[in-house]
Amino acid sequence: MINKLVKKIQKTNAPVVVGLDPMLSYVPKHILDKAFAEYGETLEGAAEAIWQYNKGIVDATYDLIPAVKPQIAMYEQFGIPGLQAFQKTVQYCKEKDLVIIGDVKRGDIGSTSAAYATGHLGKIQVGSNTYSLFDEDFATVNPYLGTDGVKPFVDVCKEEKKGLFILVKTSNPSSGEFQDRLIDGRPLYEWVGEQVDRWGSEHMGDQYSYIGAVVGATYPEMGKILRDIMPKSYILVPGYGAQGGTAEGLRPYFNEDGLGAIVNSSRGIICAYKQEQYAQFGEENYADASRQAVIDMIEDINSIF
C-alpha cells in the first residue's frame, strides 16, 4: 500500500491528506435539518449528518488528493451509529480510489493488539467465512508499550500489504512532557524513531517502508533530525494550518526527491466555509470551499520545492 500512496502523491502532485474529523458543530444546517427530519435528534440522525457531510467533501476533493485520514474518535462519540458512519466513509473513499489512513492510535500488547490490527487492517475468520471489517489501508499506532504492542500490527500489515504510521513526535503542546525526556543524553522521540526505522527495514516497499511515522509540523527542527534517523519511513505530518505549522517549516520532513512526507489538514479543509477567506462560498456550498482550500494547500506546500 505504501507503493500506491507514493504513486498517488506523484500523480496528483499533492503530498496532502484530508483529515475527515467531523464534529456536529461543523455540519451545515441544511444537512443537519435533513438528517434530523429523517431520523430525529438521535444518534442515528447525528451519524447520518456526519456521513452526508463527509460524502460532500470527498465528492468535491477526491480528484485532487491521494489520501484521507478519518479520526475514529469523532465517530465513536456517537456510539454504534457513529461507527457505522465511519465504516461508510471508509468504504466510500475506497470506491473513489483514495488511500485511507485510519487515525485510530491503537496500542496494547499481545492478543489485544492483534485484535485491533485485525479489526482495522486485517481479516477475521467466522466459521467458514472471512470478513474484512473497517479495512483501512494504514493505521496510526502508539508505540509506547514497546515491540509487544507494535509487532502484531506489523504481522498483519505483512499479510495484507498494508501500513502503519507510528507516533514518534506529536504536534500537541504537552508532547514534550514525555517525548522530549532525555535518555542517555538523547530525547525519547529519537530512540522511538530509531526503533521505527528498524521495524520498517523488515517491511519495505519499492522505495519506502510500509512502517511510517507521525511527526508534528509544529517541531521542524525535530522533524529534520527524525528525517535523517528514518530515511525510508514516510512521515505523516499533522499540525499544518490550524495548529500553527507552516509550509516553510515542512521542508525538513521531505527527502530531496520531494517525497517522504504527507501533510494532514483537518479543520482547515473540512471547515473551510467558516473561514473568512472562503466565506464567499457560503454554508450551502461548503464542499466547494473545501475544494478551494485543498487547492490552496497544495499550492502552498509545493511552493517549498
The other form holds:
2 protein chains.
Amino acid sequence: MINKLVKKIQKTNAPVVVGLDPMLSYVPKHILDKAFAEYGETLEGAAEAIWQYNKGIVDATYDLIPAVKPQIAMYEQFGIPGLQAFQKTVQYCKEKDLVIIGDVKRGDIGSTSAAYATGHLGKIQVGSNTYSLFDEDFATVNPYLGTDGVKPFVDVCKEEKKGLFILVKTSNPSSGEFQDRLIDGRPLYEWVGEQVDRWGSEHMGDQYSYIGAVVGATYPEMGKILRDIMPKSYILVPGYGAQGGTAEGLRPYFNEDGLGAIVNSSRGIICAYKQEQYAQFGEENYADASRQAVIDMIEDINSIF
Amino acid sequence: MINKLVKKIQKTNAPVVVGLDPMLSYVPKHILDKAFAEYGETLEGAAEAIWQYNKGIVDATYDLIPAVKPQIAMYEQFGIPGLQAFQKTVQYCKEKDLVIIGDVKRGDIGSTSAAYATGHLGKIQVGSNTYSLFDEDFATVNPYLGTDGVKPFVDVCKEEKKGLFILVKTSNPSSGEFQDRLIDGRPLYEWVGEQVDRWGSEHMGDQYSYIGAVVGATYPEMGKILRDIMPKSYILVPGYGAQGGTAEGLRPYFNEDGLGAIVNSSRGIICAYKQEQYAQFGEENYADASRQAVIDMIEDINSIF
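Here we have the form predicted on its own; I need the corresponding form predicted together with another copy of the chain.
The next block holds the full complex; its first chain is the one shown before.
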C-alpha cells in the first residue's frame, strides 16, 4: 500500500491528502434539507447529510489526489449511523481508487491493539467466514503505550500489506507539553521517531517503509530533524492551512527525491466554499470550490520544489 | 458520576470493575450456536453472541459490583454490528444501575477530541433534536497530545457530570519505553500524573475529582508515587489477575480512607469458567463461574485492608 501511495503521489504530482472531517455545520443547506426531508432531524439524517457531502467532494477531487484521510471522530460523534457513513465513505473512496488513511489514533495494550488492528486494517474470522471491517489502507496510531501496543498493528500490516502513521509530533498548540520534554538532552518526539524508524525497518516497501509518522506542519524545525531520524518513513503532515502551517515550512518534511511527505488539509478543502477566496462558487457548488482549493494547494506545495 | 461511583463502591464494598472485553473464543458453545443459528456465521451473529454472553455475566454479577468497563476495541473488531453490541451492553448496564467506564483510549487535537467527547460522553444536536450517543459515564483518554487534547473531554464532563480516566502508567510490559523516561530527573508518567491532578482540580466531586488516572497493577512502586501526586484522583487499576498484578501490590493505589482506586479484571472474571479453579461450573454455567470469580476477587482485594 505504501508503494501504491508513492506511485499515486508521483502520478498526480500531488503530495496531498484531503481530510474528510465533516461537521454538520459545514454541510451546505441543500444537502442538509434533502437528508432531513428523507430521514428527519435524526442521527440517520445527519449521517446521510455528511455522506452526501463527502461524496460530492470526492467526486470533484478524486482525479487530482492520491489519498483521503477520514477522521473517524467526526463520524463517531453521530453514533452508529455516523460510523456507517464512515464505512460508506471508505468504501466509496476505494471504488475511486484512492488510498484511505483512517485517522483513528488508536493504541492500547497488545491484545487490545490487535483487536483495533483487526477492525481497521485486517480481517476477522466468524465461524467459517472471513470479513473485512472498516478496511482502511493506513491507520494512525498513538505510541504512548510503547512497542507492545504498536507491534500488533505492524503484524496486521505485514499480513495485509497495509501501513501506519504513528503520532510523533502532533500539530496542536500543546503538543509540546509532553512530546517536547527533554530526555537525555533530546525531546521525547525524537525518541518516538527513532522507534518509528526501527518499527518501520521491519516492514519495508520498495523505497519507503509501510510504517510512517505524523509530524505537524506547524513545527518545521522539528520536521527537519525528524526527517533525518526516519529517512525511510513517509511523514503525514497535518496542520497545513487552517491550523497555520505554510508551504514554505513544508520543505524540510520532504526528502531529496521530492518524496517522503504527504500534506493533509481538511477544513481548507472541504469547507473552501465558506472562504472569501472561493465564495464566488456559492454554497450549491461547494464541491467545485473544493476542487479549486485542491488545485491551489497542489500548486502552493509544488512551488517549494 | 464520580460521587455515584464512590457511593456504589462503598455500598458494594467492592473497589472492583468488571472488564467486558469479549472475544469470540470466550463465548460458550451454546450461546455461539444459538446466535449463529439465528444470524448465520456473520458479523451480526458474532455481535449477538458477544451481547448475549455479556448479558449473562452482567445478570450474574451486577448486584456485587459498582461498575463495568467495556473495552470498545473488542466490539470495533466486529465492525458496525460489534459497535451495536457495545451500545446495547452500555445501555443494559445502565438499566442495572452500573457505572460504565468506556475503555476507548481516545485523544486527538482539540476539535477532534471535542467530537470524541460528544460521541462517548455528551449529546449532539441534529436540527432541533438532541441525541445521546454511546453515553458512557467515564471514558479513558490518551494524554500524548497534551492539555488541548484533553480539555474538550473535561469540558463535556463538566456539562454532563461525567468523568475521565487518563492514561498515566499503563499495565503492559513495554509501557516504560516512553512513560518511564526521565525528564529533569523524574519519569514522564509523573509529569502526566501532575497534569491529571491539575486537570482534576477543575472538576471536583464531593471527595474525589471527576478526572481520574489509569495506573497498571503491574507497577506498585509507581502506583505509590502516583497516589501521592494525584491525591484527589481515582485510580483505575488494570492488570490485576491475568496480567500478573496481585492484591498485595494494590495497597499503594488506595488512600488512607480505603478509597481512591478501582481495580479492573477482565479475562479473570468473564472467562472464569475456563480456569481450573472454576471448571466445576461447566461451560453452560459460565455466568455462575464469573459470579464466583467476582466474589473471590472482592475478598482477595479486601484482604489488604
